[in-house]
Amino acid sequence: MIWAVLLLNGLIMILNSKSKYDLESTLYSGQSFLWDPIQDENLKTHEVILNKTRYRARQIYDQVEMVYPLHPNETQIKVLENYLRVDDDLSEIYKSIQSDNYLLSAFNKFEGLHLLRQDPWECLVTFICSSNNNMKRIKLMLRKLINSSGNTLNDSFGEYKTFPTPSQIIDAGEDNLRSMGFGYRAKYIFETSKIILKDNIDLKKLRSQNYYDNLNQLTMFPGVGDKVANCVMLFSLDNLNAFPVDVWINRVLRETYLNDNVNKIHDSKLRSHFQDYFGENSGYINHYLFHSRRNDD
């Protein structure tokens, strides 16, 4: 449900989430690198480009407000609502982990952290960039890519750039990616773009496929291993049982859940073991574990 509140400076849409929503934790928890914080009327506002439109959102107490476009049409409202996954009922996940003290602590610390439903192409490129990388550098690389290859559009705030399509990346060339510091990832992104165009792959259609079909499809792309594929499935393809295992997840699983069995499960088996252990909400649980453990250091 969405309510519209008429203010002097225009129409502000209040997005009504089924569960408590922590906007800042959600946007900057390591699942997206395309949001930018801006200062707007002494309030922290967050900006992103979705479906070629500039969006701005902010949090006022327990409400998430869509503050731009000022007069959104129904489609634009649905785009942001769908992206932020406001319909996810986190209370069902909370109920499933009542006996897990570590998870309870993580959920209480970041209550309202939601997964995002990102564009699969943007998410795929993002997590190819994440290989042996840190969040600050990933964001810088993506900003260079967008500024170099994306389309230029205008709204009342001025010019902005859209995320480049596979064809735009191919037109710009692999050397263009290397010149921006993508290193060995340049070949992966360039070759993946070629495959998507050659085979006419619509990544959004993967949302109708099951976890293992998507895993097989995504790991066919250059530079996409199990971890990257699980990130893309979790953050863009609605496979909420996806379970990416990076250094932080590996650490928290071995510190907290394996104990004396620390050496009895090989790294390559952690993902499948804990998908079974945590069940159908393993993806949500994974991201709470990731964000909580990363913030402990």
Contents of the next structure:
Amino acid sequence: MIWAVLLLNGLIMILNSKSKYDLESTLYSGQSFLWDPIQDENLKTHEVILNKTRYRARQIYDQVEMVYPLHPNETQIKVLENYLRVDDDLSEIYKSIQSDNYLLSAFNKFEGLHLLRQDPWECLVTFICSSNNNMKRIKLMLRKLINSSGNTLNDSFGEYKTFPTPSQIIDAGEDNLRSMGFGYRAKYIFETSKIILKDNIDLKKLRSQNYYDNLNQLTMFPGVGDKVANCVMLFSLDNLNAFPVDVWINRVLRETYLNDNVNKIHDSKLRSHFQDYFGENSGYINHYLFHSRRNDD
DNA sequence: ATCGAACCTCCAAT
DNA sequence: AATTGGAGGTTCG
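Let's see the other form, the form predicted in complex with the DNA, since the form predicted on its own is already up.
And the full complex, kicking off with our chain again.
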């Protein structure tokens, strides 16, 4: 009854999710490094900047509550719902997959884990940074980049920064990027920014385009190989059949799906094999395998 | 074509 | 306390 009152008064803004949503698993499962947990009235709230606006969200039962902007307009609600992929019907995806014990256990343990629909430019920079790197340092690098090169905006919580555009990264310069701790990735980020600017590339136009066309396009950027390209496609370009193969996926494939020594098989060959094996939602499966394998102790 | 090594930097484990 | 090796890969020879 309290619910009804709160809902009617518009005090609680619950996003319209098709199935159970596990916000924390989703935000911190290694697909985005741009969310920050903040303490809010003893509840765990999470913050991110999307489309130059600050957004805050938290788990409420099996759904997501949008707690900021305070009285969001339709567009703002759509932005967050779109980003969080609340329309994905996970129960359909769980059902569509041929059952094996490892996946069943993963679905059960992380029920509600969603893929995100991130901004492709931010996603591209993020995953170029991720090579030979760990989550903590990736977050630190991105934080430094945003703080030093992004635009400063204001809202009722105070100042916040937007993600730098390609030209802002070019303005920073490769040396500056190195001093921020990017290491050899500084050149990749810098050169990629130059290409995007010079060729006037709108990465969002790659959405829903052919998987292989996107793969070819993305791997033309320096610092982007098969793995990074598949991450960008899966986490920002709606290519749900993308299948990034990293060391963790390698492990789980070797331990659970193959008898042979997987190390002898090239990553891109593994990738295409398991795309065929798992089918059109292989990207979702990939992320459950990845997250599950990283959290199994 | 294929295969190691090298690449920046941080940090946990010797 | 100094050194080594690995970390959610890519590139170069």
